[in-house]
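The chain that follows stands alone, in the form predicted alone, written as structure tokens.
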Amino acid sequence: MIHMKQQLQYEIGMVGLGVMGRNLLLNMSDHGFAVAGYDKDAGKVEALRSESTGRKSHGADDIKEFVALLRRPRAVMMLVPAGAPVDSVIKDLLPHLDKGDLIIDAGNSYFKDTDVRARGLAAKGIQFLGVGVSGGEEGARHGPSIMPGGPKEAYERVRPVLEAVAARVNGDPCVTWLGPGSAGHFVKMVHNGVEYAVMQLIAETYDLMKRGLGLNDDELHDVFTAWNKGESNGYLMEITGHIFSKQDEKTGKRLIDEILDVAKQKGTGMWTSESAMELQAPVPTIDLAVAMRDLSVFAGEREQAGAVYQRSIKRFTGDRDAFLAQLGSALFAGTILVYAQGMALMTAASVKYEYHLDLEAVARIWRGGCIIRSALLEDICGAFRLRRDLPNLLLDPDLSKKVMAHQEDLRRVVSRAAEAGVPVPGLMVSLGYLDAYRSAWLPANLIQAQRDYFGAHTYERIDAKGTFHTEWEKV
């Protein structure tokens, strides 16, 4: 039987203890408050455990002892895979918990299933968040980006928990309420998009770099660092020039040299290009980025087909640290192209599902703790300050400044890059995505035609209100 004094002590569960869940339990814990953890793992509550000495922290293999143990009206945070781990979770917790009672979900869960998920929670009187987490095992144990989404006064419950254990930027803690509904699992799913471009991007100047320049591990270190130093400042940069001078402790050779070239997905990116989708809010690069790891997979294809279009890799010549400066500039406009594609899209769906988002604030929270952190998360943070309702970033009068200024540098990189047969087809769309939204004017007057003729779908004129329809065969 567990004392009085104890079942009331905790103000706040964990479901899962995992890398994530146990990290930031142990964050909370490092903060002051009392939190409880509940894994089904009973290793996972010992390394709790072992992990929790002198904490004011406990872990427990049985949910009812678990539930128990948390202050009422009670708060429940889970950090599980997406899908049907969380709605496991949900029912093995429901018997427990009473009217009133808090479940948060912390994972990487798909926001429509989180609405469904709230409203079948709601009509049991149980309260629920939907909160996405960025920044991995260390931003968890010690600060990550966190994006809550739900009932604003569900919020406010544990709102002292969640800024107490966020990153910190000049002192304003990365999270903040977002909206209503699945608000926040929204925003993460975009953030996780963007990062698949982003690193699609990175890895296409590698490329660039290893077979069309032909540099070595230690160079690649170097640019990768230098960069990081400039402009293109950001987390995914700086844990790019490590990985370079990691070494293999099985083979004593670089480590990036012994991966796979295959990349797996868990879903988001799939998700965030399926909702862009539905939208009509085009996100080309990140549609790309999960493209390109789909073809990855494909390794023994890709080697048929190397035999069969046979055609070497041709090494650039001429000035290389000139070009080393053009592929930075690429990369730098490449990422603004990213990042105004994502919030282009939170926009659409801010309208669409009324969440009613403060984009100032989404880029706020990410400059900190999150995968996607960058410095240049401060323009943008610049740009929505200036105008709330800015619908692209390539409108902002200083960050379309930067883009101008790089763009014929990203003209140049595609350019080589097709002459000399090194892939880079999420710097191309990227620059596609450009060009088109600058174009006054498009061809998809064809399309209408083409629709028109084949299908009867009608068209729209220049001249007149309506829709037309015309005979293209007859005479």
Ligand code: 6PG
Given for the second form:
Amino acid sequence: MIHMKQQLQYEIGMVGLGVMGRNLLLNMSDHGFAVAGYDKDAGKVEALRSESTGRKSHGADDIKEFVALLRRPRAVMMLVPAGAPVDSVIKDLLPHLDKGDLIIDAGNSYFKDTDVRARGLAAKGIQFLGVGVSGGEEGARHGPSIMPGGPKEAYERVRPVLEAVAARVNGDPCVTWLGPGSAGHFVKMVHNGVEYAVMQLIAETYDLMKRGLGLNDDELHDVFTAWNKGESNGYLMEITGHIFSKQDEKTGKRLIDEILDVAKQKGTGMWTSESAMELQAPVPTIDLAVAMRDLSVFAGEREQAGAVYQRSIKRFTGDRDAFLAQLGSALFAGTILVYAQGMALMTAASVKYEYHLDLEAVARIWRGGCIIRSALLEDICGAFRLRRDLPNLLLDPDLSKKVMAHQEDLRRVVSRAAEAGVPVPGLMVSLGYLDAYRSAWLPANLIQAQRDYFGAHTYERIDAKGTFHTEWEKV
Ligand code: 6PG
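Would you mind giving the form predicted together with 6-phosphogluconic acid, to go alongside the form predicted alone above?
Zooming out: every chain and molecule, the one shown earlier first.
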């Protein structure tokens, strides 16, 4: 049996048989591809072997044996944690690979690392694709959204596999070649930044309903479930509804109320913010979402500060259903503003890093399989179909109508939250982004005057070309 297996030329190899790698491998195998898997951990290999009966798949815990199973030129995908593990796998693979082989990094790698690795491998005659994969365990197993970047010809080699395993929306696979170099990992990073920000906005509405309105978990379940049936439909909204009905096996209570209010992160949201700062493409709601995860960690200080700044949260009074409708509408507006920031960041990156991104295609492959899939992405596709070089979604005629229709609710919610003392900085900053973006004049003239005053940094004038400096204290 083993002998027969070893005769079989496996079309693709998978390094890293953790949750994502194993499920993606099984997904490939479901679609008839012969896949060999490798992991240093013999237990994970054994788990794959036990699931491989009747499949064209094979697990190996010896890298040489694994590479020997692959059809030439070889295609090896890896799904390992970002950072050093990726370099270590590449180092282990290289002695066994030949010129013309292809390595695919399908993890959440930092895009600049992807560029460095691609250059290093190209010099050795090895092709490299940096591929974002979104959808968690379920997505990997039954259809993720896949965001590939790197040499187009390398993508073409694995395109049949990727198209087969990807999620589908109206028959369209949620995968397409996005651009050269690190384009795929950049897009995946922004996906995660948007994910962080939408999660933050949803969490703020939860807080408003819990502490502001006093809703219980059943009611919260019902509200999020209802919102998911409307224009705010999306995966994050859907799972949020489910979360409120989940019972804790240990206590029999709702699990959500037993979970510590300290949010963790693996860095992709922070990278999105860092990159946005570097590209000078503002993504304030994403920045804020990262900051709020960071702030959540200071649980002890928050408790002390609560004693210093005593002010109980004022419950909302008045028409509860009207407030809930306002809240759903505010969340929808905030969500559009988050996607607008993410797409504008990709526009800036596309120019700077020469990705030549087609943002309609990005929105199209985000419609299924990924964590931020939502009904809104159809409108976003439409916006870029109408105008390929749209600088910001807020300038799209249809989306701007939606923002106009919901912005007053966002304003009301933000001001009522401020009065009640419920922290909604994500909604606030989203509104601030809108108000600043739609403002033909901003008080940046004063900042220029201050800079010139204390540091002779000069300023421009509205009535003449050139740069000017004033001796501000000269009488
Ligand atoms: C996805 C997710 C996935 C991962 C996040 C979690 O698209 O499937 O984004 O990549 O679950 O990276 O990130 P944090 O641990 O930073 O929240």
